[in-house]
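A single chain comes next, written as structure tokens; it is the form predicted on its own.
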Amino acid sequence: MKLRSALLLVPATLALAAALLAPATAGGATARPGHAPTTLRELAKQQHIKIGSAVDVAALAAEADYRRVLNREFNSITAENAMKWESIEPQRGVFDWSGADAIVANARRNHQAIRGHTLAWHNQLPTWITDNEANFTAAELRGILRRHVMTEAGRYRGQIRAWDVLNEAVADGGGLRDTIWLRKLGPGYIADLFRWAHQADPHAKLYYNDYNLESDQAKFDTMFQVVTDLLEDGVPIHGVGFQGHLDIQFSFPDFAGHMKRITDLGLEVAITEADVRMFLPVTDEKLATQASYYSQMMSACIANRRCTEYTVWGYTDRHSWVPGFFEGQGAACLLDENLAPKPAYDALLALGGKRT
């Protein structure tokens, strides 16, 4: 998503390592046929996709109430924070994988499949490499992109789904976005990063995820003709992530048009951070909308078969980026703060059923 390197990753305390090594409260719900969903991981199990949530690490360490919510809904999760660059290697040789780890540890133990985010990105690198961009020859700052890929992907072989290997590298009105990766190695960055992530773990699913893919029809077709060429080129890539970052005061965009010109290449389609804000005080309509939205976004997804995830970008108020980016907006997310369902969690309920 945009805009969330000022969220920096809270380190994993001994607290959750005492969380984690406590008795798993919530498993894998069973879903009955012919019977409507009572969870979120009831409804993923009915409509044969992975439900999932971005985990705030700090949460999972101190709070048990999130905890409990986040392994009782959802059957796959998404480090919000704690695999990104600036967490795992904030001192250029000195790794911190605390954060990761932990998450990665709760998910196995609540059976939950997990997206790992993100392999590349222009935003939330460590200093070490931003204030030194000058410095870097391109050959030196390839190869030190390179052997990131190749630690954190190759650390986590064999326990990730899917990857958001490359995050938010096509510019806002289309166009590759100049960053630090573009300018020191040109647009082939891209190729490679693909290359090596497969190489680094053969079994996981390897994307490329932005935002505002369902809306910005300039945006799309960069990413298109990007996806177009690493096929025609043999790389290896396996689907494209629709963030899904939504407000309520824009129309709902084309999901289900611009996810089946993906699908259509052979790829699969995710929705990887969905959320949809609103300008506060709440009121009934606007949740109305809100839910309206949500479920509009999982129908699209249930109606294609390549969508193989739907994951809300945190499922609690109580830990939305959203009011820290959007003056005066908020409430985006399926839970309030006390954890409690709004609409837009009900709405998603009542698309049980079989998928068509």
Ligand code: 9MR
Given for the second form:
Amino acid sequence: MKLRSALLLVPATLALAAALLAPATAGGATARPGHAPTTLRELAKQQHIKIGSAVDVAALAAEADYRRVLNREFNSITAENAMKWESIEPQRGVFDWSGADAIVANARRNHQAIRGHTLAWHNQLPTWITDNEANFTAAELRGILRRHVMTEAGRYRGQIRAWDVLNEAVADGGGLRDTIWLRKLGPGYIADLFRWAHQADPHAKLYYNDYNLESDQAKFDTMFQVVTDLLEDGVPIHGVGFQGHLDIQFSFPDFAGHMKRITDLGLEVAITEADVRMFLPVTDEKLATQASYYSQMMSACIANRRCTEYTVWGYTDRHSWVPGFFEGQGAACLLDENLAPKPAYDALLALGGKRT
Ligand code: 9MR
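Mind giving me the form predicted in complex with the ligand, seeing as the form predicted on its own was just shown?
So here's everything in the complex, that chain up top.
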């Protein structure tokens, strides 16, 4: 298989990659050199973190090579779309758990932790909700949201390591995002969500998850205030997910510093949706920058003892959301369309060693 044969080339490049990339670690808590891992799963074990990937449920069912590499490389998974509201309850009261169940079953067979994504979001809601916003009373909509959280988190009770309870509720540039939930229920919906999720699955770690927290200071500040208020009110929140959708045209943002602000509160952090996009065509130089960004995100996680997980938003360019959302951009994943590892993959393996 392509990946296996390509892996034989890794040791030759390891020393160079390590020399180039490892020193980027913030705070001096760099991984010590040690036994070089040959898979991300091995790296995860050495560093005592979960290394995960978002899973495309159609590819999981249809592509044996996709499945094989997913299960070999990752000890955690997130459903890319299959656990979102529009997927599981497309019509009111009509549930379709097939995709989510298939992902959970595959993860359990392969001893992978599961990140639940996501209980409350403003995107990928079923039309029976979005089309009826004006018709629902606040009490009715609150009941619908509560029942959704209790049903979904309850179904997978005990099987989910961490839930993205609330996704992207802060606006770009700061302030709470104007969503159906905020408009109809007011800001109190946030605490409600976490309390309901905790009731439904008391052992799951409950996260707030968002993008650009490391680069949009006003957005970070609003999130920080929300999280601090929740903690002061005794609401069960355990972590903040930094999605990590990066673009090599921008400089590498301060993950370590922003993650530390959160972990200083006693919370966990995780990189939950890492990918690093570029304008096509791909060049060696762009791939080197991409490798450095993936590696620096991992280093920031390894350096922070409360960073529990590093999940990529798809591991192969064969299945990536990027080309469909950013015109002219792509090649954002660790492996190419043929599942051959890119320099970014080697750069992550080069961080192998003992966690200090
Ligand atoms: O990768 C997901 C893509 O297939 C969907 O079409 C898209 C719809 O908004 O959502 C993508 O996943 C998003 C994730 O759920 C939340 N953070 C941003 C991700 C990329 O858009």
